[in-house]
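As structure tokens, one chain now follows by itself in the form predicted alone.
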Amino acid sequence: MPGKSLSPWTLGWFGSAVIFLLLALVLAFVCDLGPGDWARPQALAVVHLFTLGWLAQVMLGALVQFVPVLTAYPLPRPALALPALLATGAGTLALSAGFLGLDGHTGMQVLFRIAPLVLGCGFALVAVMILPSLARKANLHLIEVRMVLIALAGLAGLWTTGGAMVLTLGGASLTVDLAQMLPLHMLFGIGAFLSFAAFGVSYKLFAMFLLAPETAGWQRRWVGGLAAVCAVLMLAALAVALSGAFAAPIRLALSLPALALCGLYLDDIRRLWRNRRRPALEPNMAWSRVALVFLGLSAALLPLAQWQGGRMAEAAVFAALVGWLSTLTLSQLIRITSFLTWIQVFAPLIGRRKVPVVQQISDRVTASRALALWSASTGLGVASLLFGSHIAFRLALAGLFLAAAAIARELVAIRKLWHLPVADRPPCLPPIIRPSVHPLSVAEP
């Protein structure tokens, strides 16, 4: 049956991530957040309500609707994704709701004691349904699925380090050295965590969408081994860090794998870019490569971040999140909305009807708008945190907020087939943020 093989909360994932990103950018600005500004409670509040709200929700969703696709087989728990996606939300409100309590809002302690317990069962949840699918011994030897299994690794490590400093934040008797967490905490969440899982997921996806070969070549080979070297000087860094000796040798040295391992990510996408099928590219597709140059761009500045710290740390992180993630997600995020929309709408009419083809659920100029106006916005904030103009940062959240918008209006529309002539919609259509169970059932005329 069409449409049997949908995750049934894999919009669900997806919708609750849009709404994070709308409310860390609202947020960011109301705080009147700029350059300098990112030890502040309500900084930290917001940075978190972006990556873990917007960004994981969004790659956790995504890796459980793609692993199947990854490893060709389905997933042994699914009914497991609505209780992870319940408690990676849940632990994200109460860890940001907690960042406020360290500015003096002493109720809303206790949340954030309880939000890594909250968020590793989540963690930990995802994990369950998806680690059976990759660790099978017929899939090891796919770079894909490797990529992925180190992102959970990074996970791990992102969810230690994040629990260690809260612990240290909370006044427990257990602390550690937070200049030497905090970096390893972006390191392990930005790098090993949501890359190595965009690196793994790009694979297929740009494949699929640019009717490329599949066929992985040596650059692929040995993106696969610098991601593993990398992931073990991280995980070393974390053992010295956390014995209280000094772990910035390793994280130095870490920059080079990791500058190695993004030029040869971006040479393998070359390569299937330069043997693709479909001339004409797509919005997801041609806006996906301004993702990758932000890619370029917050790797170039990651030695430069690693040791000067100030400026160039945050303009390669806001680079990595904002430029490198969030535009990569937000162009492919319409597309795969837009064929998940489909699939449970139109595929099961096939043969008993004329239906429309993807491209004509969603707006070509409409996203390439939204698109065109966050990468600009991206690319102003990097510039303002480089040369720590509070104005242009302001202007720049007040650009990706709107871009934002725009595409959540977007995904909606797309939901709701409003691109479409009235006589062409199904009179009733599936909820907005999750799959029906039946799709026949929803899609008849």
Contents of the next structure:
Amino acid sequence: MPGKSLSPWTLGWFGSAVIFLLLALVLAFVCDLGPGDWARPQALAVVHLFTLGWLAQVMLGALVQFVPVLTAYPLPRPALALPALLATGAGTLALSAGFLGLDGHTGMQVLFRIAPLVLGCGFALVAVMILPSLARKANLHLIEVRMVLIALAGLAGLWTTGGAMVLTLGGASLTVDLAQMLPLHMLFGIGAFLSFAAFGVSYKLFAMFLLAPETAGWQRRWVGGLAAVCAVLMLAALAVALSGAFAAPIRLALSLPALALCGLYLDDIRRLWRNRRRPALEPNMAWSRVALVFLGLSAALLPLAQWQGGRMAEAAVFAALVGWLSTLTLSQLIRITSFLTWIQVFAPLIGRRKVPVVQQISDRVTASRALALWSASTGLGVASLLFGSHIAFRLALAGLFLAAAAIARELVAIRKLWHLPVADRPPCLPPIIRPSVHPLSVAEP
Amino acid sequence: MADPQLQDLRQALRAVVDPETGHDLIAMGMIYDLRLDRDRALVTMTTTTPGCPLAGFLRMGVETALRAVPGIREVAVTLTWDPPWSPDRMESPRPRP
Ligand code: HEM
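Could you output the structure for the form predicted in complex with ligand HEM, given that the previous block was the form predicted alone?
The complete assembly is shown below, putting the previous chain first.
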């Protein structure tokens, strides 16, 4: 049946993620967070509402939707998407509440302890869903597929480091050296899991949106190889740190392959860009360029961040999480939501009557303005962390919130087809977060 | 001179549009073969990528559009990704800026 490759909960993942994004930004503003404040319990809560609630949820939802496109093989157990979504959402809330409890609220301690378990269930369910398609022999030669597999190894490392730190902070008998574990945790989360998955998915998405040939050159093979090297070094550092020995030399050595990897990835994307058949860029691709600039910036700051910590590390993490990963995600979210909505509402009418094109159901001016505000605010945020300006950081937070709210509104407008003339809208629209194809919703007007 | 009914079929396919690009399937180079066997239209087509979520819908759209051509009673659509689609198949690729 057409449409069977659509995961019914993709928009549920996206919606939940956007709510977490708005929540994280509001909380950061209300708690008056700024440069140098990152060890505060409120900061830890905000960081995880952002990284797990927003970035990880959107990435997991995107993988569930996208792995069948990448592998041309349907997911064997699509029904696990809803429990996975609920578990990651609940786990994120529990972890963040637990962080707030570090201030002394004993009631929150229980939530803190169970959060890694709940999150682990969510991650495992996603892995069970997508691994059988990824690990098929016919797909393993694809660098994009290998990158997503490495990202899943990164997710395991992220969970292990995070869980070990939760046990330590929660006063369990197992304790780890937080000073060793935390930098590794960030490398697993930001690098191995989120960035490597984004590299893999973007190769395919960018080629599709730019109409560029998908042929993989030597750069892409090197990107795949270096990503594997980085993941192995991270896992080795984790094993060393867990055994109680000093893992910093391995972690520092990682900067070199990581820098080469980012450089080659950017060069590969530049090649894709130059070979594109679509000269006019849509907002999703135009603003993805800003994300790529922030990727370059955070990669350039990585050796300094690893060496010096402090402001450099704060700026590098912010540039990566807010500049690279979030700008990329927000730009593509608008496009992917439009595409899924289009399929749901108009695809069954192909060949029967004239249908609008995907671009018509979103508003490029609104999207571009919101993404411009997001990008400018991110730039201000990075600068304020580098120079230690509290007031500038608050201004950046306000800008980020306004931009995110404008994008959230645009996503609702897309789902409700507000940008189409009334005559072109079907009489009844599908529910806002379920993208299954409803034959009734496409009755001829 | 091409068969006028084949021309009609091609014309019908020009109305089936790839929603991503706004180009019709012939302009996109997605129609690999189109034949007429009396009142049967035989199409071999592709999509931009094998896992494309639109594949089933485009196939149905092609069937519906061709069946509406006068004189056509049956339509057989074969989806293939061998050879794979590439942007080089697009009609008159626009020059790069
Ligand atoms: C993509 C997902 C994640 C990312 C990007 C991420 C990132 C981070 C960052 C940047 C910090 C430092 C925050 C600060 O200093 O203010 C941190 C700390 C921490 N994370 Fe995560 N994290 C993720 C997921 C998790 C998970 C799944 C867990 C638990 C299972 C976890 C547990 C912790 C703990 C306990 C700390 C505090 C360590 C300390 O107090 O020194 N994180 N994480």
